[in-house]
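Only one chain is shown below, in structure tokens, and it's the form predicted alone.
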Amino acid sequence: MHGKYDGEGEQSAFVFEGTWREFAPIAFTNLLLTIVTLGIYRFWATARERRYLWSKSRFVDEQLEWAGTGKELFFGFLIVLLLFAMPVVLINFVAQALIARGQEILGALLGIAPLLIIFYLTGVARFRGLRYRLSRTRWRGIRGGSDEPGFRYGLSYMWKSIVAWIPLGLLIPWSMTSLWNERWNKMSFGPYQFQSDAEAGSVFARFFVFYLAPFIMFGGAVAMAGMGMLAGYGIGGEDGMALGGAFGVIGMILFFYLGLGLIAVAFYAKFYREVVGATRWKDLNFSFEASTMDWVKLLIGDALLVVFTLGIGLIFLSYRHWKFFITHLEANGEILLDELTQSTTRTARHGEGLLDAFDMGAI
């Protein structure tokens, strides 16, 4: 097809046409169906629930399409338990004997390794998940994906996870955006590249505010358990002071979860519209536009609908948060329709086994 899009129109590049009520009888099908076969079903729950949200997701001008199917999903999985579950427990096995034997030390060394393996794997699956799930999205019959398996990346997963927390965790915002950036820059969609040069800078202030955030409400938290004695004593005496004080712990305790949650979802915010908006697919530019109050609502929505249905709406949250991503991206720049090829990229043939396996494979 010849032709180009202009992303600079007033239509948004991204819109999401699906309703909770379409969602519902998949969602609740799928409920029961897990139920009944143990969790095997899931794979297959999670494919269908992908098919449904991808094909009514519409970029420029025709609806995504999800092409994986759950049973690259269920053996994904059981790859994953063979080769790398099953020699983190026999590794175990092992360094407990050891120490039964009375080789303490070596028995400890040993028993490292699993959770030096389960780190490096938590990276690895990080950037395979994100591979696959590319190289199944298909637009315009075109897919995405990666030639890299990602063991470097879980590498540098590993190390930049590590120097980031050495200076007290204040390297944290550098080593997200270096990792967004290292993930991105590996994929591809069609015949072009990503690209994404995200700066720590920009989110830095807003994480430096969340790194003191502790201290200053743990002050004020102790100066506001006082004043709820102090008004209490003034009250009824020293009933009225346990009785104060017992509030303002109580205030304390909101006070500091809440203000703390509040300011960590900022952080968040700022920082998924920088790394966002630092990506590009040749010449068009993405933005992320969900603002700090924007994702307040989606949790307190979350948890509302959770609790209130008695943990039954959590069968809902993919479609929560999949139309919110979706809703809130926006692209500007120019697709030439005309120069659009298939991409390259090596297909896996297993499904996100690892993310599955570290409880990371929501959407």
Second form
Amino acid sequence: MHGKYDGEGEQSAFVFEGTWREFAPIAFTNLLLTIVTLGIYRFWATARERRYLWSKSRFVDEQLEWAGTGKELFFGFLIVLLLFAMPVVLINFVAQALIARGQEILGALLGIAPLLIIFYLTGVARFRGLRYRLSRTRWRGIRGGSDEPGFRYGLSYMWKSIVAWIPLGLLIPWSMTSLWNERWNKMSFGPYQFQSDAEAGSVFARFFVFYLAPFIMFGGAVAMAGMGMLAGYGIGGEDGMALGGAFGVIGMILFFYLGLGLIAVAFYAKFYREVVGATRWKDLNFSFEASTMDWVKLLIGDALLVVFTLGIGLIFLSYRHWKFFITHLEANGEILLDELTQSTTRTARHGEGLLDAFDMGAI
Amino acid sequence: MAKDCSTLSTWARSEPMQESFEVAASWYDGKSALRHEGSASWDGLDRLSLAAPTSHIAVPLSDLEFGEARSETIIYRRASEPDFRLTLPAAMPPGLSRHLPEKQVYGGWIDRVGLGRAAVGFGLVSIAAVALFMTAPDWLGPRVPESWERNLGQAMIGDFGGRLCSTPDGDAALAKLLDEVDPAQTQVNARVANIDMVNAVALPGAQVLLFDGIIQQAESPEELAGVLAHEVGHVRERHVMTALLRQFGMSVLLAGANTGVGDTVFGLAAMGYTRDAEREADRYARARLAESNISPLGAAGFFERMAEEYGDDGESNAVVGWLASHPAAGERARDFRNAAREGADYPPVLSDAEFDALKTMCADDPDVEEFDFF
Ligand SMILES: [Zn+2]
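Complement to the form predicted alone: the form predicted in complex with its partner chain:
So here's everything in the complex, that chain up top.
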């Protein structure tokens, strides 16, 4: 079976082999250097962190490699600052001046422009973040990427997000899955395109529960508060009734936040199972096996880690999240290594396309 | 150390082949995903020969770049072929590892000077940078040429959207008040703005605005003289550019965070001075009032009323922008009250008619614009 991977019957195609003990020295020195450089080192810190995480992630028989550098992230940041943040500050300044001079409408319109730009660029950034990560990921010397710059995706992101909100947010599952498909269908690894045909239908049920939950819970909570008041009255008359009511209200608030949070997590768990499961690469099918319970454990673990270390645990979150992602990611199918040749997508080599490093958000 | 070196170079010259060796190696050519597994042999000079059943290549050592260190292996790249990857064992004979590119951990500079020294160095530079950034408005502000400041002020405010009140009698009263507290050759440009807020501001380009709100609540012209003198103080002590630079610095720091349209005029009005600057402006005001023989009790009364209304600490109330960033109203009231000469009989600074003209200035101006919150 030389030069060919057949995923059937194997344990898991993706394995994470890192340990937090190995990660800790990286995380702590990164923290130190980030503090003494007033945050500037964080670009190099990110690259170091990823180099470790990628090198401990094995796909079939070879570790991944992160080929991105801190320098390019830093330059990407500078360019974003120059092309985008400075104009926004400037526009705001002009808008303020216009309003002070009595041109309220013009000023207000000009004040809205940066918001629209931010909205648009958020979409572009999501696309570019993914493209950047794929183009800096090596497996057996092969990388991924995309030939699209993501400007059209930015427009799709805008109109699909707006359309999703028009029927009171009911189309959000549609916009999320369709944007996922649009993003991944433009990506490739080596010579092959990714293909994704996730459907909103299968995640809609969970979304609907999430959508209706506040109303159901409000009803339940009113009942609970009422019951608390009744129980309190039974025990201690008027005062007891107030106390019981208070307990009922507290219960309702807790229930509201925890319950709603839980349903949101359930939706996201289902969403990722659906979209990753609908993503293919040549003859390889991906799947993401994290259940709602797995997500809940991850998030509770995060919270406990951060709280009990007085915030220092924050530096381990990227490790935990990457491990979670790789551990639950599966792939089935086959790859012919002889046919797997280098990607022909353009990469930033001499500083062109540095905007790639507009790195934001994972998959 | 020096001895070590000389012995080494001797052997390198006389018996190069003796120090050559072969290690296990694997590589990817960066063109296909096929792994080539074989050996790397060093000729003792500047070349590494990679041999595998599937591939034979020679790589100049100078072409190799450090990629990353893994637990037992080191990955090298090639400068001439960015996707080429060579994996060698981490434990290499010292002769060869000397010729291989150096390991990098934290990135260029830091590896060269060591983590500890780099951290201390960066720390010192950072502290200096922060100090510079924090103090820059203080020494840069007063050095901004006045002509720039004037242009900036014009650009920022213009005619304030037609919201400046003007009547012949009102203008005359304001000019009289200004003459008392601003003895300079070129006076500040003081105007009344049709805004119903208890506030007054000094803006770039020696412009002072009294809001109609503060005039309406004033119980005596001395009160307004105090307020006007205080704002003139900000202009004369060149606080305005300093505050503007400070605000600009903050907005750069918070880049993008403050995008609300609602701030607008309030952004200008709430342009914060430091407490020291406020005390300086207050001192200036008291000196001018004393010079012109105007009672400081008016200003004291104003602050007492403010202290009563909003608590002793003006800081806690952000609605009254003028007070928000100013020292505690109670303290300021005391300072003004103490400045009054014992038993002195101050003449009124404006006649009743003049004070009245100021009060009705905005109501009587037929073409002044209303100020509204959109
Ligand atoms: Zn002031």
